[in-house]
Structure formats: C-alpha cells, structure tokens
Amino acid sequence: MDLSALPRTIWSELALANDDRQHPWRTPVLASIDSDGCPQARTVVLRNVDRHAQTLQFFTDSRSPKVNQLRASPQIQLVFWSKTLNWQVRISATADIATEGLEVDAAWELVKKTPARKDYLSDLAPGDALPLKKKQTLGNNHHLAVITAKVSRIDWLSLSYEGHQRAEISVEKLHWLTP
C-alpha cells in the first residue's frame, strides 16, 4: 500500500459503504463513555460521508441514552472491519448531536418514507420496557437526531499472510506504525 494514497483510499471505501447497504463498513461499532466512566459500544448505521469536511453521520433517537452520553463526553471511536479487505479502521472523532434544524429536517424527509419511521415516532424511548397489554402507539412528532462525527485520527490496520501493515492518519501525521 502506498502511504500517500491511503487516506484517499480509506475515504473512498467509506463513501462506498455509505452508498452500498451490503458493504461491511456500513455498520461500524461506535464506542463512547457513559456518565459512570464506563465504555459503551453499539452498532450504528453510516448515513453520510463527507471527505472534505472529514465527517461521518449517523441517526439515532434523541431520547436514546447515547445522546446524553455524547453530549457529556463527545470523544468517540468508530471501528470498521472488512473481511474482504482484511482491514480494520479505528476512527477517533468528536461527536455533535443535532435534534432540530435543516440537517435534521432533511434526514427526517428520508427516514419518514421508510419502515424505520416507526422507531422515531414511537411513544416509547429506546430501552423502555414494552407494556404487556398496551399496544405501542405512534406520536405525531419524530425523535430523530443526527450525530455528526468530526474525524481527528484514523488508525488503519491491514492483516495479510505476507505481513501486517498499520498506519496513522491525522491532520498532523501520516506515518507507518508497528502492527
């Protein structure tokens, strides 16, 4: 792998994952820290990639516990794995949460045409216990939030029988690391 071409290659692969529902990078693991200082990791769905702004976007329910976690401690890490490429990419980023505004309105216009709209219109928040007798109802107002992750560092690892390779990519650095 040519080190100077690596950032462009990774961002191109992320753009492919954004457009291809079957791409293994479509659903990375997002790790954050909760209010007790404990790590929390969950799978998210990649919704937008902006190479020029160096951002990745995900949607969530604004009532989800991760929203308060990310507001209190916005430093996150995303882990992407591709068995086809034999690449692991760990992205360090700062998360920003939007619950209103043009960005959220545009996202809702896309989501409201899909079955996922029910999740964001539910009267129950993520993690609430489902009532035994009462049927879940849908409200009129959505609870969609947009998480924008501003990338600060990428740690790339390529696993190969011919020898593993690892590199660090950031604004300040582009260099090989010991795998």
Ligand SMILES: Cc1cc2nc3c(=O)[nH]c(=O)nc-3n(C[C@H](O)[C@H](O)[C@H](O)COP(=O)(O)O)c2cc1C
Contents of the next structure:
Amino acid sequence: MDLSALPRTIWSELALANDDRQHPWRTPVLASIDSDGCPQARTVVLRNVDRHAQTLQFFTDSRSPKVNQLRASPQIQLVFWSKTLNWQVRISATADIATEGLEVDAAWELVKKTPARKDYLSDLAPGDALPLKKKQTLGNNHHLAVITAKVSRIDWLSLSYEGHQRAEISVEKLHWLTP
Ligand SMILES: Cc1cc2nc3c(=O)[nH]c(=O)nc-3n(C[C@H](O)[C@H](O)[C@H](O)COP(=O)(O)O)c2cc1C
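Structure of the form predicted in complex with the named molecule, please, following the form predicted on its own?
Entire complex below, previous chain first.
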C-alpha cells in the first residue's frame, strides 16, 4: 500500500462499506456523552459517505435518547473494525441532527420502501416501556432523523505480524504515531 495515499484509501474503504451490506465497516459504533457526562455507545448503519464534504451520515429515530444527547454534546467518536483489513479506524467528528428538510425527505423516500419503515412510524419511541397488553401501532407521520458527522480526525491502526502501524489524519494531513 502507498502510505501517502492513506487518507484516500480510508475514504474509499468507507465508500465501499456504504455500498456493501456485508462490509465490516457498514456497522460502526457511535460513541457520545449523555447529560450525566457518561459515555453512551451503540451500533449504527453507515448510510452515506461524502469524502469531498468529509461527512458520514446515519439514520435514527428523532425520539431516541441519542438525539437529545447529540444536540447537547455533538462531539462524537465512530469506531470501525475490519478483520479482513486488520484495520481499526477511530473517527472523531461533530454531529448535526436534521429532523426535517430535503435530506430527511430523501432519506424517508428510501426507508419507507423497506421493512424498517415500521420502526420510524411506531407510536412508541425507542426505549419506551412496552406496555404488556398494548400492541405497537403505526402513525401517519414518520420520526426519521439524519445524523451528519463532520469528520475532524481519523486515528488509523493497522495490525500485522510484520509490525503494527498507526497514523493520525486531521484535515487530510498525515502524522505517523507509535502503534
Ligand atoms: C446491527 C445494528 C444496527 C443498528 N443500526 C442503527 C441505526 O442505523 N440507527 C439507530 O438509531 N440505531 C441503530 N441500531 C440500534 C442502536 O444500536 C441502539 O440500540 C438504538 O439506536 C438506541 O440507542 P440510544 O438509546 O443511544 O438512542 C442498530 C443496532 C444494531 C445491532
């Protein structure tokens, strides 16, 4: 691998993960901080990659706890691991939440054709207690929100029997680090 091309290689791999449901980077862990200052980490599905804008996007339910957490503390970290590549990538970013507008409309056009539509139309919010005798019903309005993560720093770690390698990329500048 041409190491000077590492930023480009990582963004290309992220783009592959966006297109390939089987790619291990398709489901990173998104870590944030809640209102008590405690860490909260959860798996999300990568929904869009824009190298030019240096952004990654995810869909969520606007009623889920993470939405208010991210509005109050938008600094996040995304962790991607691939056994195939033997690469871990930790991406620091700032999250922005959209609950309406063109981007959300376009996202809903995609999601409403899939079984996942039910999640976003449910009358119960994620994390709500599920009443024993009440069935979930579907409302007319969806609760889809788009999380846009603006990337500020990438910490890349490559594991290898020949020697581990690690580098930090901020705004496409590369610094080698001790693994
Ligand atoms: C494989 C997998 C993919 C998931 N994808 C998403 C997703 O794209 N968006 C989302 O909001 N939650 C997703 N979840 C559920 C979250 O991990 C989490 O349980 C949920 O969003 C509630 O998180 P919160 O309480 O921090 O808001 C996924 C879970 C798994 C196991």
